[in-house]
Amino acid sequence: MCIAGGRVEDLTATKAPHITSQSSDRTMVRRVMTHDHLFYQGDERDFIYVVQSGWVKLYRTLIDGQRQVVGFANPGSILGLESDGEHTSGCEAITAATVRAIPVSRLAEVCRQDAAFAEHILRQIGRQLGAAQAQLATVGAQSADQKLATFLLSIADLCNVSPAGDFDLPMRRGDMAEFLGLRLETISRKMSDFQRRGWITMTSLYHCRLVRREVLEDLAAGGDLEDATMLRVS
């Protein structure tokens, strides 16, 4: 899954002080609402950004206008590191989100301070990579339910799922679709029919529980839907 994620703490301005200083209001922490940008397909990328809380998406849109959502990314992850005059992809907050700016004018300088921020970044850079390639093989070789159950699982981990398995969907339903290369139809169609078998339980609308996770896990593996155990719910 093209999911990036981190410990943000790592790179909070008390263990990392050279960050801020100096710096002018547009390099410090900026305050993103739901639903705005941070920035759009084709800015130029003057900052990169490490996501301190909440959640956005990224996107492309395509020449005749739809959108395709490329990732997600929750506190800890870095965005910006994919592109070098302009950025590639749009940027939208699906909660509301918090995010340190850092211009890529001072990038090296900050890397040769902090080797801890450099180490940072090149497992981040790591991570997208190994995240878009397994992208690849999920949309180009996983069923609609093998694909819902990867993407499940990925956000139950990212989100630090608690031991009864419950864990927030920051996303709607539309962002999982364009992401997973489905319709709306059929995420709402598949998340019904994992909640009949018993394998998640949705509390509302944003909230999941995962029931059954060794059955998502088999299903993730590349399992046929057919062979899971089925779980009557009372």
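Residue numbers count along the first chain shown, from 1. Think of the rigid core as the biggest set of C-alphas that the two forms share within 1.5 Å after superposition. Only a predicted model underlies this, so the values are computations on that prediction, with no experimental measurement involved. What changes on going to the form predicted in complex with the DNA:
When two forms of a protein are overlaid on their rigid core, residues whose CA moves 2 Å or more are considered shifted, and Glu82 is not one of them between these two forms.
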The other form holds:
Number of protein chains: 2
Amino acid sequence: MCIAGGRVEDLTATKAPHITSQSSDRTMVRRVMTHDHLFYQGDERDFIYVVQSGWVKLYRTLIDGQRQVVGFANPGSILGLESDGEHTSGCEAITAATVRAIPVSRLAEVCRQDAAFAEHILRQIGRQLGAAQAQLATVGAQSADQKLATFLLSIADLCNVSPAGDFDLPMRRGDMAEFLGLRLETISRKMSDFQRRGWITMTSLYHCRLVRREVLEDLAAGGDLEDATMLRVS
Amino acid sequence: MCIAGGRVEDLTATKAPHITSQSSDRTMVRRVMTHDHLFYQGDERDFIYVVQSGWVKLYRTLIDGQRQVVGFANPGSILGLESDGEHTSGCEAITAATVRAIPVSRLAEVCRQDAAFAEHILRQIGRQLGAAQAQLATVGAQSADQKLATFLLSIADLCNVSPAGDFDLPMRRGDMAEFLGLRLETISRKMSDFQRRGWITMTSLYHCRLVRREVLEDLAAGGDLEDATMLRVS
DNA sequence: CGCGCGGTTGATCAACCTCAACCCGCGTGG
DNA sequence: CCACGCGGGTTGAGGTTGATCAACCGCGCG
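Having seen the form predicted on its own, could you now give me the structure of the form predicted in complex with the DNA?
Expanding to the full complex; the earlier chain stays at the top.
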């Protein structure tokens, strides 16, 4: 697995081939495949990105190799606002994805000229801060079962759960574990538990059905008073 | 202890007597005593606040009574940007403090007119997002000892640690515990451990000296690649 | 076919929680 | 003055949750 830092050359190497369009306003659309990186922790922060399709994860790597996923982002999310100078997290696509890249050099200028855009960005980042705080409450104050219940409900909402309760689970077990501050074995066990108890059914590894949503809601409700959304489209 | 929500009347009741000055730009300075609330989780978000002196904590309360401190704020921090509508966290002073209150109704207008201010706010909230993500990594991926080491070093920096290594610890054990996702007994034990090992000395309950900073740094370095600052003055 | 990746499951263990006792300093009221 | 209660902190004994380590499965692919 890749430790962040010193990967600028790789990034630029992979970046160029993926530029698919460059519009007149000097922003460009970038296309990434599953497990491609948009940027690494420690990279120069020369762009911010607006997710247009697909899912990406934001994660930090600690010196001892431990990782923490600090957020998942779906279309509408804006990435790269949390730092100036260098990226404090790495960003990896968990599905194929497209993003619009905006040079940070243009950012201040745009904010100055386009107040509505500035307000939109402010709202987006505020939302992300709220989501990070909600996640902090989940990771810091909930049990493994509560964490998983909270997580499944959030993802279900974000993924437009069908009336029958079906939804996609775009990330791997390890990503969920690193997001919730658990080990992947624990995720696996708890998912099996939930299934055994008849609360969910896994129709495939990455597709889930909520059978008894109320139970999960009760569990998660030993959760936050607010809804624990994650980085969500505004 | 107070569960958030439905406390608007109390808030307004305590607010009025504390207004000490109202300047021409319709902002006002509010003075709060230790353990006073600036606002409760669920309150209408009618002001944002800029901390001018003292320390406050931001925390969320879960339905089952568990609490998570999502941040400490010292002078320079801006509060209330993480939500629109209602406050998603409560805010309680941990020392006597003064804040400047800015009506949210004025916020959009100000951002539209004063681009520099808008940029400053954007930088502040970005910093807070970064801090929240760093905290997420600490809470989700570190052991109790690592968490405490990380925390002590952060606070030491924020509190202008003296050359000798002395600094104030403005919050109680329970606040530290709720911030780090631990129990206060665990905090107490680990602090005793650290002292026994000669890494720190507690000159009083709320005053600490770093004796072997390097050791704490090594410990925390099983920590984040970035410095795990918390809500910090820009 | 063999290998690697992602996931599941089992057995064991330790970190941290829980509950309880106890200490200390302080304010209050008899 | 002392007794008392209370808030905040420390310490101890014992229990549980989730981590760790390891085996194993299924699948896709070279």
